[in-house]
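Starting off, we have a lone chain in the form predicted on its own, written out as structure tokens.
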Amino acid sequence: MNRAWVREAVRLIEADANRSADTHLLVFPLPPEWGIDLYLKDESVHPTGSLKHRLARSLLLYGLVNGQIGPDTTLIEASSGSTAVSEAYFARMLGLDFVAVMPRKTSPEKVQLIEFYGGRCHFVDIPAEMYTEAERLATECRGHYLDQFTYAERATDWRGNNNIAESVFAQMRLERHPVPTWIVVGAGTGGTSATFGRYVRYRRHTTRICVVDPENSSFYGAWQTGALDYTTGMPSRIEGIGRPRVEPSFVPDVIDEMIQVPDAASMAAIRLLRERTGHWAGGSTGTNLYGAFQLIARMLEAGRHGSVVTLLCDGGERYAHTYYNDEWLAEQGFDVAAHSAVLEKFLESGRWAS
């Protein structure tokens, strides 16, 4: 391996980062006699606009250090999504081939931001072929599989180093409830809500972790029955979130709440955040708020104060032809004028009634 090269590689990669400002802690507007406050990690500021960016920096990090890439590795991933987007723009910062394996009935917008980060998209029929065929071309070129699904757990630092959790904290510092009592987060490969719960726990914090799961993923199944086997076999509606099967980066024993978000409450929650802060985000992002305001509505009834946060995974204008598309959405099935009106009703009572 040239560690020369590697070297640069390196730097080259942390000095993007070190370019980056950090992402914004936004303030979703609740009334201020609840005594509780609600935060959005705004990931959508990143240089390849959602919280993938993260995740993409640490896979390829992590395959440099670990002798898997080189000046001349064709690096491959398995996904439609911003995943693929995020490692195609460093793969182009290194000068590397890179091959996103995804479903043909792939959105046109996300294969056009893959290929404008100079990567190519090697579409299959069956989307469960993803990772099978993503192993054999990299097999074939003698390349790297990249595989989200099973290192983003291992390949972020949970300990620190700048990650999500580190930064959230750091932020929160100088808030009136600084100590988050919950982090709400989605799942795609799992990565994220891991790192926010060994992160806490070595910090001795009392946070605790909800990861929100939209319909037809296996994670919320898997979480309440113990089968790490669990599948539906469906795919999510929502990008970025929720999986037919459990991916290997998923960790249950470091999560204390699942709550299972119906995909129309995710739409309507995105709609209430354009609504109500004038920030339009993706599906996850609803999901995540949908969650965060259940836990919100069991505070009050407790009697309890503090903060939650959660994050605002990508931008909305990636989904201007889908989620916020009202003939889309009529499309789908999706009901959401019955999940607005629950969310309405619960931000001017504080109840919950769904």
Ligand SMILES: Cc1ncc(COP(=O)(O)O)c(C=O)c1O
Second form
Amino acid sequence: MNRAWVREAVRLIEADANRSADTHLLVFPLPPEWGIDLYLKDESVHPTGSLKHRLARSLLLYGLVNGQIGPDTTLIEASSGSTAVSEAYFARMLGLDFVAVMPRKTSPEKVQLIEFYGGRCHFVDIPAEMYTEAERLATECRGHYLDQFTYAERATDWRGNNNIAESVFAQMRLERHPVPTWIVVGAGTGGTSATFGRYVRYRRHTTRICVVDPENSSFYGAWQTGALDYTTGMPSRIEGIGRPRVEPSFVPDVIDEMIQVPDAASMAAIRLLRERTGHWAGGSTGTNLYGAFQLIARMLEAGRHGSVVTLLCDGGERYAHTYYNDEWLAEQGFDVAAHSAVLEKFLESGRWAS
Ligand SMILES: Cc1ncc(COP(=O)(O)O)c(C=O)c1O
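Provide the structure of the form predicted together with the ligand, given the form predicted on its own shown above.
Starting with the chain above, the whole complex follows.
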């Protein structure tokens, strides 16, 4: 592989990181007398608008340092979402072609975003065929399949190197409860929860990791039963998280707790977030928040003080026509009102009545 080109490619990616400021750690307002603080790590402010900016950077560097990417390599990924948007951004930076293999029903917003960064979208009718089709395309054009679902947990440095966990702990340092009791995240590839789970053990923190799971996802069943071949065969309705099969980057042994969250509850939580903070977020952030509130209610009941950190994974603008559209919610049969009432009651009383 052309080493001079690889050196320049790595410099370009590192320069991009050096130009980027770290993402904010936002405070969600809770009654001070509870003695519990809730924070959201705002990953929507990355240049490509989601937590996947970090993963895309790691996957590109991983391919470069493994000698798998050169000046004429076409990059391929199986993703309909945030990862493909971020990978298209880095591919363009390196002057490489990028192809995202995705289900035909992918939202036009996501397709436009990938094409905005110069990527090409390749559609499959059966979502489960995304992986094999991406592999076939990579073989056919002698390209490189970035394969987020397999390499997310391997390409991300769990010891530090400004990974998302190290950034959170650095930003919590001056808070009244600097070591969180819980960190709450969702799982798509499983890479983010693996990074947090490994980091807190490596740094010998008492922090526990809770993974929230939407409807139809296989992760909860796999974690509960220990069966990694657990599958639902059903697609998730919350973009970015929940999978019909257990992905290779899902590491159940570093997860202390899992909570299943109804999809309509995720919708209710992002609307509450917008009302209470003005921040607009995607569905997976609602899933995170709903889980975080339940853990806070449990801490209150136990008379425990502390802090809880979760993620604002991507911006809500991408979901203006779906999650934030009442007609769309009604068409999908999402009854948000009941869950909104649970959230209002919780923020009033601290009790979780669901
Ligand atoms: C919006 C959003 N939230 C959360 C996640 C979950 O992250 P991970 O893949 O690291 O499990 C993803 C993953 O694609 C995502 O796109």
